[in-house]
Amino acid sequence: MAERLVVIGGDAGGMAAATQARRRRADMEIVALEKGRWTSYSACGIPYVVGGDVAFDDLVVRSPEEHRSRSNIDMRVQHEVMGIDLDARHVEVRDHEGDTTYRVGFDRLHLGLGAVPIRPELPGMEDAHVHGVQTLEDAAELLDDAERGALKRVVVVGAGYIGLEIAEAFVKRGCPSVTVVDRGPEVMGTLDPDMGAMVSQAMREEGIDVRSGTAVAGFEHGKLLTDGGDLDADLIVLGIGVLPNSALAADAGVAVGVKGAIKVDPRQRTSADGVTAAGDCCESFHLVSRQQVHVALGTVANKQARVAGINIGGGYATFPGVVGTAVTRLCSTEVGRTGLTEREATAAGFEYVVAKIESTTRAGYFPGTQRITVKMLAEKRSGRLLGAQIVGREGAAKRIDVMATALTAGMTAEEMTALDLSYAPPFSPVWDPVLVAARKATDLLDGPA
């Protein structure tokens, strides 16, 4: 009999591994199990569907039918794995459409379980006007509710990437009142507070009511209850964050680590023989802090799954780690971050200097130039870059990729000043803001101890 690979999870962490394995093993039987109705979709695009930038169907990269016809993968949707038996080498599956339960045996098992949204135990959480935004099922329900009538008051709980993007989406829909509530001191807890404050100000300039330092106490129909007073709401969207969906694996005896994420080695192998994992359900190695972290990003999921699939198919590949790079946009303001924040650098035991500069996205005299603020952290003595954050207008955020490349290469601030970056007035000043920040960091490192 052909060797059978069972893949749990129909999105990036699962199907990127399945397709890579298929490319190397035409003889392998591959069964993929997904509890939802859609496969291989971009959850990151959900806010842009809500805002009307893209169509719902455009988010699906590959349908179940395409997985079957193009990759010869037995793709089963609305089939939820209820349990894993590593000794007997089978999974127990609930077919929700057929209302039956059955078992599927495996020789190899790949876990692309994804993440689960954080849902605090608060009264009224299950109210129909409270929505999540993690899956396409969530998006379909949110759109249905949003389009049912004219929304006057939308409240977004959580001011991370998704929360801000959803707030922007409802501003674009013309909602007269959009409020963002977050318990942190400023929006975007992945930034330092001084940079987060710039984003908060930009949100207020767009007409968004920002309630930072505010804790949610519960939900009532038509209201969000907080420690700063009640907020009327026709619709509430939760963007509080996610945790690794690792309970199935942990219950089966697979080792878990930080935040309960599945432990994996550089080849994406778990502690269980013949079992791999990738994506939001598992850990990553941080190349700067040298610690295990949980990073729930589609970029990471696709890379890890590719590595897992190559190894499942008999090849050899490793995933070296992450530096935590991310970008987002709030109306006309762009945000980028990579590496460690001040809080994270301190927690990791580093001493560092902070260089913060203001510049422009193009030559100062060129039409359309916009302001940009760059913050850079560099380790004392070594001068090694530890992290960077950017807040600015059009043309600002993607500059973070230069910083991410420098972090991955282990470059110092001084080495960065010599980078031969491109220049033309429509794209940058003669000294790109990234290089200006590196110069300032170098000056601070060379100054008095």
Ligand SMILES: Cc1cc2nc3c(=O)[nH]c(=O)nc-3n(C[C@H](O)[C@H](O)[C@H](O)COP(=O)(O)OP(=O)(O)OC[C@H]3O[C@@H](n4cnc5c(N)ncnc54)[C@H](O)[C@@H]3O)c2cc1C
Second form
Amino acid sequence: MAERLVVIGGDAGGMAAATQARRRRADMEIVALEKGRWTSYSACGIPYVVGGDVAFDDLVVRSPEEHRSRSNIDMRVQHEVMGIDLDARHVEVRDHEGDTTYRVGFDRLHLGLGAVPIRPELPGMEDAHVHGVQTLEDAAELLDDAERGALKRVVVVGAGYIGLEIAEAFVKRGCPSVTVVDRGPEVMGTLDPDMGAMVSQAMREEGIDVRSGTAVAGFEHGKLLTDGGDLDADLIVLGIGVLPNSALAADAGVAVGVKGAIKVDPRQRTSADGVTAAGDCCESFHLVSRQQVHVALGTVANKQARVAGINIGGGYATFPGVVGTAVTRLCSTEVGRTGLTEREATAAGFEYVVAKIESTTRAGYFPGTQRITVKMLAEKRSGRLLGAQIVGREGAAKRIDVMATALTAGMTAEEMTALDLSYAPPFSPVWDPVLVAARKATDLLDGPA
Ligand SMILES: Cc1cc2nc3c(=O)[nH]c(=O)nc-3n(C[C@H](O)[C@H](O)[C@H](O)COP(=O)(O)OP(=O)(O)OC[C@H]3O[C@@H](n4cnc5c(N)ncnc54)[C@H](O)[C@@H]3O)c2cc1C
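Given the form predicted alone above, I would also like to look at the protein as it appears in the form predicted in complex with the ligand.
Time for the whole complex; same chain goes first.
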């Protein structure tokens, strides 16, 4: 009998592993189980569907039929795994369409279970007007609301990147009142507050009412209750983060770690024999803090799943870890971050200098040049880059990738100043803003002349 791989989860963390395994093992039987209706979809595109930039159907990168016909994967949608028995080596599956329950045996099991959105236990939470923004079902409902055009007041709870992208979507839809509420001192808690303040300023310039330092107390029909007063809302969208969806694995005896995320080794193997995991359900190793972290990003999910799939297929691959790189956009303001913030660097025990510079995205004299602020942290004594944040206009955010590359390579600020980066007036000043920041960090590390 052919060896059977069972994959739980029909998105990046599951299906990128399944397709990699198939490339290496034509003989393997692969059964993939997804509780929802869609497979290999881009949740990242949801805000842009709601905002009207992208068509809903374009979010599905590979349909169940394509998985079957192109990769010979037995893809079963609306089939939810209810339990895993590691000793008996089978999973218990609920077929929601057929209304039946059955078992599938496995030789190897791969977990791409994703994350679950945090839903605070607050009065009125089950109110029909509180929407999540996680699944394509959520996207369809939000799109429906947005397209009806009758929304006068939208309140977004959570000022992380997803909250900001959803706020942008409703601004674009012409909603007259968009409010973002967050209990943190500034928007975007993944940035330092001084950089977050630049983002909240940009939000206000776009007409968004920013209520940071405001805690939600509950929900009522058409109202969000906060410690700073009640806010009327036709629609409340909740985007306050996610936790790993690991209960199924933990119940089966698979070891979990930080925030309950599934523990994996560099080959994406879990503590259980023949069981791998990838994506939002599992841990990552942070290459700068040298600690395990939970990072819920599509970039990481795809890479981890590729590694898992190669290993399942008999190859050898490792995922070394993350540096925490992310970008987002709020109307015309772009944001990028990588590595450690000041708070994270301090918590990890580093001493550092902070270089913060203002520059332009193109040569200062070139038409269309825009503002950009770059902040860089470098470790005292070693001079090693620890983290960077960027806020600016068009052309700003993707510069964070240079910083992420330097971080991954363990470069010092001084080494960065010598990087042979490109220049022509339409693209950057002769000293690119990331190099200006590196130069300033080097000066600070050298101390007074
Ligand atoms: C609005 C939004 C915007 C985002 N933007 C970005 C971005 O710009 N950049 C970026 O890098 N990342 C972004 N992300 C994060 C990115 O989408 C996730 O990191 C990525 O989807 C993780 O893939 P995954 O396969 O691990 O998890 P998921 O995509 O959550 O997939 C897990 C799948 O498992 C299924 N499942 C769970 N339990 C079971 C079960 N018991 N049985 C069967 N099936 C099950 C779920 O239904 C789901 O389809 C965004 C996320 C959201 C919600």
